[in-house]
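The form predicted on its own is given below as one chain in structure tokens.
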Amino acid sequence: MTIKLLASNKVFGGVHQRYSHQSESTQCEMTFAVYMPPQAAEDTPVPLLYWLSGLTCSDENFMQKAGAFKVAAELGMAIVAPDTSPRGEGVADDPKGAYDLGLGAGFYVNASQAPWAKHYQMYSYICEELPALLEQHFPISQQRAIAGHSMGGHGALSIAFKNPQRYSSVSAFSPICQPTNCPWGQKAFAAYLGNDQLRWQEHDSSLLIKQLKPEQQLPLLIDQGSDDNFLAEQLKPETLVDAAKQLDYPINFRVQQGYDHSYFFIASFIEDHLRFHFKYF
């Protein structure tokens, strides 16, 4: 498997990253940004948190917005941020151009339905694909976890609850909780996946957490901010976590007063989940 540096940029240390190569999930080009940590220069393994972008983001909204970089860098952590979609000419798209459906949100799912099924694969991307591509090109250890925000956000949770086994810690703010009971999850998962709505609760983290054996539960942290535009109608966490104390899994979810769906709540707390994912590695 060959990439193609796109851009570099050292920062705190490090060395920020962005590459392209020809996928065979998605039977594109995709592009990821990743961040290696100065401890990665002389070849020294480091673990990789996978952060997971929200509707109309690319990989590059975090790796620009968030202010990562600096408690990264001092923790030792790499950090890779993959497209949110399947995108180039040929790639399907909502003829209407709506924001939420096509490119810019795959919602981390493996479509089965025309015409979306060719290139919208994007749960066998960022579970099998992009883990083996890394592997191979960086030196990174086999310690994951992953996070994500709205969209992409679902996509941490619902992918770390379907294997659990991969990962140390997940983590996520704002994130989809219920995709199956709400407007932007219900216009995908009818899109990409069909009529079929056993099909959606595969991807519902709101259910899945519920098949978790103890053993299995991950370290769990959410933010949520009071002010996000959202949150009653499209994120409804409120069913994350009542099904978490149904099951007495050990979620720490934070309402942050004041705070809305933006990146500036993002960078206001990401070095709290960067910290939290360190620990469990």
Contents of the next structure:
Protein chains: 2
Amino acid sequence: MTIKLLASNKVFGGVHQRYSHQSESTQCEMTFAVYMPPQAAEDTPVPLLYWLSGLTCSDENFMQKAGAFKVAAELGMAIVAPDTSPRGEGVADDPKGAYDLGLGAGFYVNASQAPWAKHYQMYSYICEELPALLEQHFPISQQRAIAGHSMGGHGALSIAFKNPQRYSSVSAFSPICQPTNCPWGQKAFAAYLGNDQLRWQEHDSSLLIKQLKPEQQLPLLIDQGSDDNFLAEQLKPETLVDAAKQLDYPINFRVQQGYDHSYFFIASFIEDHLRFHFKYF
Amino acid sequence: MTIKLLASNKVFGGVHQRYSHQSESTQCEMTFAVYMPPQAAEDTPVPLLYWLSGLTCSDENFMQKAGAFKVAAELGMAIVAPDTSPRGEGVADDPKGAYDLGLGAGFYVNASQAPWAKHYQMYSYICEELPALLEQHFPISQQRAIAGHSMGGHGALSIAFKNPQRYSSVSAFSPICQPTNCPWGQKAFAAYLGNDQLRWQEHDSSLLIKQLKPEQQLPLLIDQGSDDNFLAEQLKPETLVDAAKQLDYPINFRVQQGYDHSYFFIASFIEDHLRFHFKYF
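Since the one above is the form predicted on its own, can you give the form predicted in complex with a further copy of the same chain too?
What follows is the whole complex; the chain from before opens it.
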């Protein structure tokens, strides 16, 4: 598997780079961005945080707006930000160009329905293909954590709950916690997975959390802004928090007063998330 | 003078806001962004850093990409990021839509030539109208510093050198140091100021610095990346550094190895600039 360097910028003594590669999972050219901390320059394997972005984002939003590099450089932690969907000629999109389906809205599932199934295989891409590719090309260790925002928070939680052996910890900002029961999730899951709601449940964190055995309960941190416009209708963290309580799963769910859904919120608390993940590597 | 709130986001305990207002200087609606640190919530006047952005930027680039808020919040420093040109219907632009003239490229001068003179009065806007507006609407003190990037570095240096009594310190990332002798500056100055090169010299920092009396020499910090694609042809910091040496003006000029012209570079060193300015408030 080869990768093509698109851009490279020194930042906080490390390097931010963008790459593209032909993906077997999504059958198109995929782009990702990676931050390698200064420690990686000595070919010492460094731990890696997967960051899954939200609706409309590409590999660029987190890298440009989250302000994560100072602490990542201090800790010696790499970060990868994949794209949020397949892209390019022939890749299906919402017929009306809606922001919440198709391009920029892969929802981290493997689609089974036409016209989506051919390229929208983001679950396999994130869980299997991308890790193998990164471990081939970069000095990273087997220590992995996963985090994300909004749709990417759903991605991080659901992928971690389905693969607890692969990650040492998981965190999210403003995650979609119950996609089977909110407009964004229902629209995407109906399109990508069809009408069988049993298939939807395989990607709903508020249900997946109940399948974890106590020894599979990863350390989990969630930050949610109290002034987030999407909180009540789309995000529904209370379902996940209630499920965790019933399971005695000690999640750290924090409501941050006055914060909204934007990267200004993420930037304000990303340091806590990096230090949280670093503790469990 | 009234201002209209466009957006508001809590960040690092303070607030980032975007406003628009009808400008007397530029005869159009101008947009600016401001960060007010938590300390301002108590109506304690806080010092203010003016940040002037580079070519193609709006009020948004610095606020989204520089990662300045954590330290600004710690220090209790407000930051304002004005737009880089007038905009809107009837505002002249480069006939070919070039990025280095017209919209997004006001060069912080008052244009005297048609078709630019009517709206391109960015010098007056930054030096006079905006400060008066901000001091009317926000709890800010009379303590002002000024900084900028590239074209905005030229703006910060030239404005500070022309008005040393107004600012307590000045800094720049990758500034255009000799606009009378580089393609960007020559193109813009010829269009905005006409062919009389004496008018150009009134905005050339490598010349303006020589007019300062010793007691007018503001504390000055410049960061320049060694891998900046624009360094040799457009930025020419050596002319400014040489002039400072001849004057025994103790400027702090730092070459940062391996860094480029991007906001990744700015983010890596903005903390130093904020602490530098804070020292002189």
